[in-house]
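As a starting point, one isolated chain is supplied in structure tokens, in the form predicted on its own.
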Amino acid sequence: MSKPKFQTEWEEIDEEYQQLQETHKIYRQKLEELTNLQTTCSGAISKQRKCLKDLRRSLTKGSQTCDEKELELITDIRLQIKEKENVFFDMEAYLPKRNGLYLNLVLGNVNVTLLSNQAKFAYKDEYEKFKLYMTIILMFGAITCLFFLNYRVSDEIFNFLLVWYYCTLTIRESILMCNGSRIKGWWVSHHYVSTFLSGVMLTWPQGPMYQRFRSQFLAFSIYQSFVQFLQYYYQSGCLYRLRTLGERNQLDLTVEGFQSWMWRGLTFLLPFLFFGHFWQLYNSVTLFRLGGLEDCKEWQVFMLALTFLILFLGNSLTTLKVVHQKLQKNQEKMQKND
């Protein structure tokens, strides 16, 4: 007598269920092994860092009394220590680690480390697309507010969008840095300063001072979005070429500024960047003048003037520093070739 159809189906489901249980058991065992390996690797890296730190101190003391031959050996060891520290940085990109203060405040003690290359690249690409789409949205938002909607409500929506955008960027960048992205220095701080500036703009009440600066700020926002749009395509092309050649980290990001790897096409990009930097200075000067007027009562005026001045100094000095370093390296290469 043949089995009923439902019994055959149940037996097949039950067999697959047994296989699933076995597979899940193996998965949990592997996961426990992985966790133990992660702990072992993290501990070994911490131990190595401590040993290298102690060795560096010994080398510093020894270099003061050593001869020329020993000094060459010390220099060579220091270079190897630096190489090892770079390797540790790459290793830690695949190991769970504690979040920084900012991520702890925003997300809590949540592990944000992505363990596979595929997941890292997918998150980085999504970050780049987010920046591109938001740049376009902000550009059209500023154009709409400047030419079509002269209302306080529309301005508030635009300023709130700026605050949300920069806050989101700081969180996403912090997660990417936890996963091995090497973005650092001023181009990280730049977004925190921009978040603060947008927040102050959001709280600035309607009045004569606000109306005097409104058009200038919206025009600056349009230009800034335009430059960021140009930078995205220029920098993404540079990064794609350098990653293909193996000269850049796969998680390197496009930034609102100039870095050493963006050398080709420099004559095209730098004038736009410096014009934007000096527009920030112009905004600062305008706001300081408004703050000096008798009918100016808002604290936002002086705070915005100071913030725009900080952005101008940070962007200009960092860009000039990178250009100077690159020119110096090129000069050293030419001297070696000669």
Given for the second form:
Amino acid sequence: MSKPKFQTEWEEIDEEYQQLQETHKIYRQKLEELTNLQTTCSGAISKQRKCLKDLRRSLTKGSQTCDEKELELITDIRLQIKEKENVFFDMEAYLPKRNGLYLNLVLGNVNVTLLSNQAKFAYKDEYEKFKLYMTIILMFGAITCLFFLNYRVSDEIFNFLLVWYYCTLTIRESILMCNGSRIKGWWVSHHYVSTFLSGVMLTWPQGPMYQRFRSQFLAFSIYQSFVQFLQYYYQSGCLYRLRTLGERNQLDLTVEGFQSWMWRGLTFLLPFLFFGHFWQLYNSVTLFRLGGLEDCKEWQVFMLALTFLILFLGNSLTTLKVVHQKLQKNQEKMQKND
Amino acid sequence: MLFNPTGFTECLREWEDLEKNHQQMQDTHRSYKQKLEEVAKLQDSCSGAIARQRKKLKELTASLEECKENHPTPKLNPEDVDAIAEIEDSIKERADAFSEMEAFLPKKNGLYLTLVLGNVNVTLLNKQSKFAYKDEYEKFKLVLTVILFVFSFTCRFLFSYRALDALFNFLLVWYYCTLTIRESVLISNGSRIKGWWVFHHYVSTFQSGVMLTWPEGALYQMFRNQFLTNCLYQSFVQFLQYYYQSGCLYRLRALGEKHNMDVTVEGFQSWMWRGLTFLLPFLFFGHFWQLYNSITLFRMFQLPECKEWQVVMCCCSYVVLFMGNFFTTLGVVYQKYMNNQDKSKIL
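If the one shown is the form predicted on its own, what is the structure of the form predicted in complex with the partner chain?
Next comes the full complex, and the chain you just saw is listed first.
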């Protein structure tokens, strides 16, 4: 009697399953080899780092008492050591590594290194999209709270959303940094400061002081979301162009400030940015004034005043530095031409 | 002191050595990246093959069902009946085999992890790392529970400031959020926590968030002490839970009776009948305290001077927590009771 149909089907499936098991076995083997290679590479990099550090120290000692020729050699070697550091940084972007303190606290020791260029770029793209969508949502949230709903509850929800948004940004940015992105300094810290600010806003109880500041804060949030939207929109286009020209790294991100590469076409954003920074200063001044009133009993007022001041200082000084650098470069160029 | 010329030549020699090593390292790294690509391809083919197999097995199961329905048993060849039963058993086994395989393949994150982390792969690709991650999760819970205990003690008995309470509540919100993230990662890695024990962390996050926004006032002061004492008690019981449960889980894992990725929970589960029954009264007392909290809040809500929405919101959260906790635990007790009945019937 001929085999029933299901029997033949089953035998086909079984055969494929045997193949799958073989492939999976090979995969597990290769995975182990890969893990060993990872350990070797990471070990080699840290050993090299240590040796280079020692070498740099002994060169520094030596450069104090040696002749000109040797000094030239030493400076040359020093430069090459710095280049090597960059090479290490790029290599490590493809190796699993221990998470920093922040990611360790939140995620634990799961490895967040994306092991292919494609995956890294896709992750960066996703981060940008996330920022864009959340910025639009926050803008609508602020508009709703300012013009339509005047309840402390809806304000709370808006503030919780802000806190969650900034927290998530800090998590995603930590992951990006693990993957070789070079965001640093103020543009990372200011998300932590913003989280703190939104958290304090959250705890500010309903009252006359709160009502007096509320509209200003919501209007400011609307403006900030609008500028951030402009930033992402124009910056992404510019970054795309610069990446195809090979002038920017694949993992460079849009930021909420002004960076040196933005002089090529995005200078129009500067007045918007400075206006936003001065609005932060104005918020801080308003809050200090409110804090000085007699009927002000809430600690949130003074804390927010300080936080807005820190944000203003960080934002404007960082942006001014970029402008200053550009002016200096232009001066040097003019001097060369003369 | 003159710079030693031999010292300088030594440096130069070292530099040349380092350059050579650097070359070697770059070569190793290059072969590593190649292997990485190979492994990624293998991962894709394995995942694809598993998905295809699953689909085919589903179709086969459907056609087998059809077979059984269209040909009632007496008309079917007895060999065929046996063959069908055998195949169905094997299909079930295959499903388990696929889950085992998938525990070592990268997979897309669920909605929650995608929102928070994005599309970074959180699958730990060997048993060691999975176990280490689970261990770390347990330690995290333990350390944070102790911190929350000390903090709530401070707020309850030492300092009475709304700002400090706000800080405590922020810590609670952060703790529960982080727990939800880590538990999502554990679930991605094959851990079988589910149902109420995952969901109740989301409810606790919400409840702590609402407590956070409750402004200073007469009603807040009325509830504050009860809330803080409850937190104190809860931290204490959780500490007991983790301490005794980890010991018990370790023993059961060594006996091969529990899965490596099973974690301690804030409730009572069936495996805990073997030595942890003493925890039950503590748990039930905690659940009834949650009910008491919600009753207190409900009474406060009915007072004329109650204007804060937080009161009714917290009341609802506590009711949800009580019912979830109580009925889940009761379910375990009921199952045990039924098992005992079955046993005595057999005897």
